[in-house]
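One chain follows as structure tokens, the form predicted alone.
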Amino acid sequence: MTRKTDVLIIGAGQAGLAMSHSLSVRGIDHVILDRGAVGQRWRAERWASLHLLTPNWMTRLPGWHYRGNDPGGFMHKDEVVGMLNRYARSFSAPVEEFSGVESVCRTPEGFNVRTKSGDWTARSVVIATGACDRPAVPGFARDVASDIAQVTTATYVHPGQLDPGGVLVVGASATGVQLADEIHQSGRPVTLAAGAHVRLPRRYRGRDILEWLDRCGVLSEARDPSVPSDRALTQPSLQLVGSSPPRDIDLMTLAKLGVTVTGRLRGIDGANARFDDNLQTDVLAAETRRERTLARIDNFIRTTGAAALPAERAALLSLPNSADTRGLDLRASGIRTIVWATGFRRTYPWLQVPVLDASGEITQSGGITECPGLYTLGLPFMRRRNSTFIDGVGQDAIEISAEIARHLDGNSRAAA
């Protein structure tokens, strides 16, 4: 028997369970579908250490908010799951949990939606799986040789699980350096292959760095039209970590405890693995970019009078520790395994819609799909700086469940 609603939700994670707040306050019938259970990912593709880089006070949602004894603290992925879960059950979320979705398809009244568990019609579909969906794993990982073993971060669990020896890790954004920083905690020599990064204090003028980031807009800040959407889609992330006490992870940090820091990995074979000899630049652009944010936060300081502690600057001067730019060959340099930081693809196998780019993104302006009736949540840059973010997520789904209401009256209005 084929099920009806007006809005079906892809994903139990923080974008579906907001959108499902959003059309909820709005009296629209809607279902979520998701192929797990609430919070998947944060439950199965996450490592075990894995903290939110957003101290707990910006955990924030369509009517929740945090509520516990310590928000400047870090919410360690367990206690996300929990939070996730709370959230679902405080509105009665209609969620359908392990009913994987096998295909989508565009009818003339609306969609048709295949699951695992039975077959569902909707006249409008909300896209919300998340932007981390498949690794981003470079072609050339097929050249590296059999004996080196390879690791993404949606199996990385923790050091134990990787073969004895030493490890590259490719990527310096924040899982990157986090990765690397765990790795050569557990006494594995570790190479850490870095490209374009955002380095930025974890704390500055007695401040948590995205209190700032919240209280000046920057995070809030709209999507600039004229950024195409491939570059808003690989943006890197900040160099944080979520840790009690408060610290500090980036480049110098790790180049001071021992990790080997190399530019860009451009290509291995077998087990010679070639470097781009661009790490001094990408240190510099980074700087740049630290340079103006703090910049930014001194500004919004002195014109509006926030309390602050007086400014401090800590010049990154040179990078000990770097290996030779012209190539490496892993197994004298004692590697035997990488791990791919390289962030994510997003995939949609069972789209059977015509929405999809040539590189497999889904084509939209802000959430809203050139199929009419059909939707996204939770992408990179997607309406602000935070879409992707617990605390930025929320605000999108209230203005598309907007837009969703404004397609469901638009279509009553022309079946009447």
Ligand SMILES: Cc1cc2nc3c(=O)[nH]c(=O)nc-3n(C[C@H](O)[C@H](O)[C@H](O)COP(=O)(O)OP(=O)(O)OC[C@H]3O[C@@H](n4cnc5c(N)ncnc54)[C@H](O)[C@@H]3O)c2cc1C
Second form
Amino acid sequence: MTRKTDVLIIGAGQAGLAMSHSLSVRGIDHVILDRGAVGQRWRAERWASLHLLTPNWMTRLPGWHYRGNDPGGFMHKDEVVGMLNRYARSFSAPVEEFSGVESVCRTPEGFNVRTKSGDWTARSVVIATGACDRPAVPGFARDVASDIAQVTTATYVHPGQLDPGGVLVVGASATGVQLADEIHQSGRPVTLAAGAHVRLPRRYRGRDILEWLDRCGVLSEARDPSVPSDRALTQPSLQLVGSSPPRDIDLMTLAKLGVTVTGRLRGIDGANARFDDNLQTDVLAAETRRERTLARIDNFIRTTGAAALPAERAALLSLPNSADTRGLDLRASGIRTIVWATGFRRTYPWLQVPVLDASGEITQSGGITECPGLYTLGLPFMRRRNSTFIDGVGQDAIEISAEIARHLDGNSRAAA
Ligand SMILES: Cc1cc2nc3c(=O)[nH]c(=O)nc-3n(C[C@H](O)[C@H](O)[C@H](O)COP(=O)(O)OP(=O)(O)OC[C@H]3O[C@@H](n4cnc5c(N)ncnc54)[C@H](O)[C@@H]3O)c2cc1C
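Having seen the form predicted alone, the form predicted together with this ligand:
Then the entire complex follows, led off by the chain already shown.
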């Protein structure tokens, strides 16, 4: 039997749930389909110790905000699952769990959607399957010698799962620096290969850095349309960790702890790794960006009179453990495992609608695709800087729900 609804949302993470809430407010008939349970990725594809890097008070979704007694704390990933489930229950979100979508096809009336648990027709579809879908591992990973283990951010759980010996962590965004730190603390020698990155202090002038960025309006800044979408999709995330007590985590602090920092990994042939000579340039570029951001905060404090401690800048530390950037014999250096923390890509093998570009990304503008009735949500910089954040996806959902209402022309079956 084919079931019918006005809008099908694919994915029951924060994006799909925020869209569901926004459609519910408008009285639009809809169903959320997920291949797993609500918050599936936080359940199954994140490492064991992960805490959000955004403080609890930034857990704001349409019709929902953090009500606990630790607004400045950082939720463990299991608490995120709990929070998403409570959010879904708070407005009786119509979620069909374990209903993986296998195909989405265009029809004259809208869309046919085939799932593991049955078929659907809908007049509109929202793809909310996540920006962090599949680990983006470089092609040269296949040239790595078979005696060197490879782990991705989706398969890494804790240091105990790794073979004994040294570890090369590739990538120095939030995930890379957090994993380098955790693995180093477990007693293994860690080498961290770093490219372009964004370095910020956890706290600045007496407040969490994200509080300042939120108050200055940096996080909700609209996407600059002149930035090509492929660049927006590959922006490095902030080198931050959610910890108690708060602490900085960046190349400098890691190097000080004993992590060896190298330039970007260019290629591997067997056990021979080659690195770019980018480290100084990228560290200086990150420093310039950091100074610009902190100056913006200083200016905000000056012009608004916001309560703040006096400004102070940590001196740029050198990288004492920088490796020779020309090359490294992984075996000779005792490196037994590579952890790829090289970002994410998205795949839509089930999408039979011609909206994918040459690299397989959905062509869209602010979540609106060229196919009438087909929308996306939760992509990096989709409408604003925080489009992928728990605290940012809600505004995008509200705006796109208005587009959907226009598309449905106010004739939702529920509304009728
Ligand atoms: C390691 C890590 C740490 C992060 N930390 C923070 C943080 O501190 N603060 C913050 O605000 N953001 C953080 N983010 C970013 C963002 O909040 C998460 O990526 C979040 O999971 C995105 O939510 P989403 O709903 O867009 O996608 P997802 O959570 O990925 O949800 C997508 C859903 O779609 C489902 N799905 C996929 N394919 C199908 C299919 N074919 N059929 C049906 N269902 C399908 C999946 O099962 C999943 O439940 C982090 C991201 C990562 C990777």
